[in-house]
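A single chain, nothing else alongside it, follows as structure tokens in the form predicted on its own.
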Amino acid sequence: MKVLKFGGTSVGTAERMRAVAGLIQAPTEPRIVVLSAMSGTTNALVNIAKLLYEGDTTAGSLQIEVLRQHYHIVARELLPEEAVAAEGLKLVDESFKSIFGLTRQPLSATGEKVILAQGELLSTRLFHLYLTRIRGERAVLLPALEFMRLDADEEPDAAYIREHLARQLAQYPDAELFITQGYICRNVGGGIDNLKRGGSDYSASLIGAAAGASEIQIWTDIDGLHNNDPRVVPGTYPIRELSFDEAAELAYFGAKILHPSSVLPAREHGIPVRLLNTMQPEAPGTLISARTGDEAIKAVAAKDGLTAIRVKSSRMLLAYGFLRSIFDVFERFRTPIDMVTTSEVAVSLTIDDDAHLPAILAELRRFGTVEVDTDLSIVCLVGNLVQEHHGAAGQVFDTLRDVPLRMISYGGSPNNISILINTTDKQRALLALNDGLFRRATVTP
């Protein structure tokens, strides 16, 4: 069994859907195909939900109708036979009927999630109809809402997913091709929910783990994880192999091609993940597995929107339980910490979620003087940093000698050096690292 996930740009038009249909052909091995919503759909649905929340039902209804007409065009283009197109239009109208039904009363959080779920439901229903009625293939539409569920902590319920996915698959013992939705799920109360933005990658990894897949493929519009940010640095190249830990670090610290959580279920079950490009299916992409190569630094990623907090207290810093008290504040407000450094009189740390910042700062002031800096970025360098003879750290800091460094985290992970800088210096830092690490490596005899 293989799991193949296709992102929004991969199924963004009728033409792209037809191309995906050709990519999933593998008659000798069962496949579960996980689809995102068509590109642009989730943003449109978020905007519709926002208008309805604000009580602007006129504007919201207009946007719903605009999106409905767009899907009518897609359905007619994807399904050229008149009778099949009529089925497709009926499926489209059923989804939009459920959205229009939510305009008659104030929108609730539950209603918003029902709206957001329609993107994946539309893409999978139309794609399944195309496969079975136009191409004549045997394919089963697996409803993700029958097996994907969150637990009471709003985390994926792995045992439930495994049991209920197996139950669904057992109904079709001779089937070789299954189509299902990414992103959407149910919560512990049975209501429609989701895995947040980028959750289709997470869905694919969870499904792969639950099904005991031999491989998970993530198909996007770029040929693998690159060694640097291609939006900032010219001439980047895809990395052929990464370990699970290296990929997780890159995803968390800014590599947009992969959802940060998506590697974890695959790593726990030792399932390789392959990142591939639907626009260049012949490209080898990036293979993520348990194997760590010899390269000291393989790739760089950057994460923006960081806030640095420094708690200074000469009286309490060395007291027993002081650090625990600091971390307890962030745990109570469910705010993750990215970096931590300590000195004789201060603790400095960074967060990327400032939703509870005023309350956090109020509590931290009980322990000492608190200083806050914003508009910061973390630059993360990943590779095999266990081998000290590489001298990787010295090479990195020499490369960044002209860039002001705010914090440094090195030694906490065998795969990661993290550096905090001002966001205004990010482009200069990424370009310098590209010149100092990767171009130098390519010309070394």
Given for the second form:
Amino acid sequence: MKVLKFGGTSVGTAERMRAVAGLIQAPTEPRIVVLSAMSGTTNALVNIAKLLYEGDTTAGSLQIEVLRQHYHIVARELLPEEAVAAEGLKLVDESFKSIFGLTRQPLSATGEKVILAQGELLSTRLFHLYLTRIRGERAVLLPALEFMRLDADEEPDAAYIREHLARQLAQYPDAELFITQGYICRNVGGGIDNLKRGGSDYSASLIGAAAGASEIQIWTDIDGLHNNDPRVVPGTYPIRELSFDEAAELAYFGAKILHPSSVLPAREHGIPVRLLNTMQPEAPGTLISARTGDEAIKAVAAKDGLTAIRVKSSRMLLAYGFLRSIFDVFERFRTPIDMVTTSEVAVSLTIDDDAHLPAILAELRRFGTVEVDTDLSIVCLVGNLVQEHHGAAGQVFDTLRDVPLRMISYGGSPNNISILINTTDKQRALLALNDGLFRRATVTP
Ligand code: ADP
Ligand code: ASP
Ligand code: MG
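Alt. form predicted in complex with ligand ADP, vs. the form predicted on its own above:
Complete assembly follows, chain above in first position.
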């Protein structure tokens, strides 16, 4: 079994969907194809939900109608036979009926999730119709809402997913091609939910792990994971091989090509993940597996929206238990810490979820003086940074000599250096690192 996930741009138009139908051909191997919503759709649905939440039903309804019309055009383009087009338009109208149904009362959090789910439901239903009725292929549409589920901690419930996916697959012992939705799932109460923005990658990895897949392919609009953020830095190039740990760090620390958690299920089950380009299917892309290359620094990524907190206390001097008390506060508020540095009298740490910040700060003040900085970014350098590559850190700091550094974390893992800077300095830092570390490689990729 292989899992192939296609992102928003890859299914963004009727023409792109037709191209995807070509890319998933592999007559002898069972495949589960995971689709995102067509590009722009989830953003449009987020906007609709926001308008309805604010009570602006008129603007909300107008946006819903605009999106419905767009899907009518897509359905007609993708499904050129009249009878099939009529079925497609019916499917589209069913989805939009459920959205319009939510405009009559103030939008709840549950209603919002129902709206957001329509993007993946629409793309997979239309694509399945195209495959089976226009191309005459055998393909099964698997409802992700029947097997993708979160547990009480809002984490994917791996055992439930494995059992229920297997049950779904067992209903079609002769089928070789399955189509399903990325991103959407049910929560522990059975309500419709999702795996957060960009979550279709995570769906693919969870499905791959649950099905014991031999490979997970993430098809997107770029030829693999690049050495630096191509949206910020010119002249980046794809990295051909990354270890699970390296890819996980890059995804978590901002490489948008992968959802932050998406490497974890694949790593746990040792399933290779291949990042491939739908626009250039013959390009080798990036292979993520247990192997690692020998380059000291392979890639850089950056994550914005960080808050740094410093707790200073003379009670920390020569005391034990101080750090535990501090970390305990974050644990109680279920707020993950990204980076930590300590000195004899202070500890600095960063968080990216500041939902409970005021309450956390109130508790931390019991331990000493607390300072807070916002609008920070973590720049994360990933590679094979074992001690033999002892020049690497020096090279990094030399390159960043003109950028004020707020925190530095080195040695936490053998493949990561993290540096905290002001977000206003991010572009400058990424460009400087590109010049200082990768320029030679850019000339001869
Ligand atoms: P999809 O819709 O297929 O999931 P995304 O937009 O989520 O695609 O991810 C692909 C985009 O990620 C690329 O177009 C690129 O702009 C961006 N990106 C950011 N950092 C990186 C990186 N290090 N390597 C490759 N792409 C990156
Ligand atoms: N459609 C969702 C989003 O835009 C999930 C995804 O594309 O991965 O965030
Ligand atoms: Mg994505």
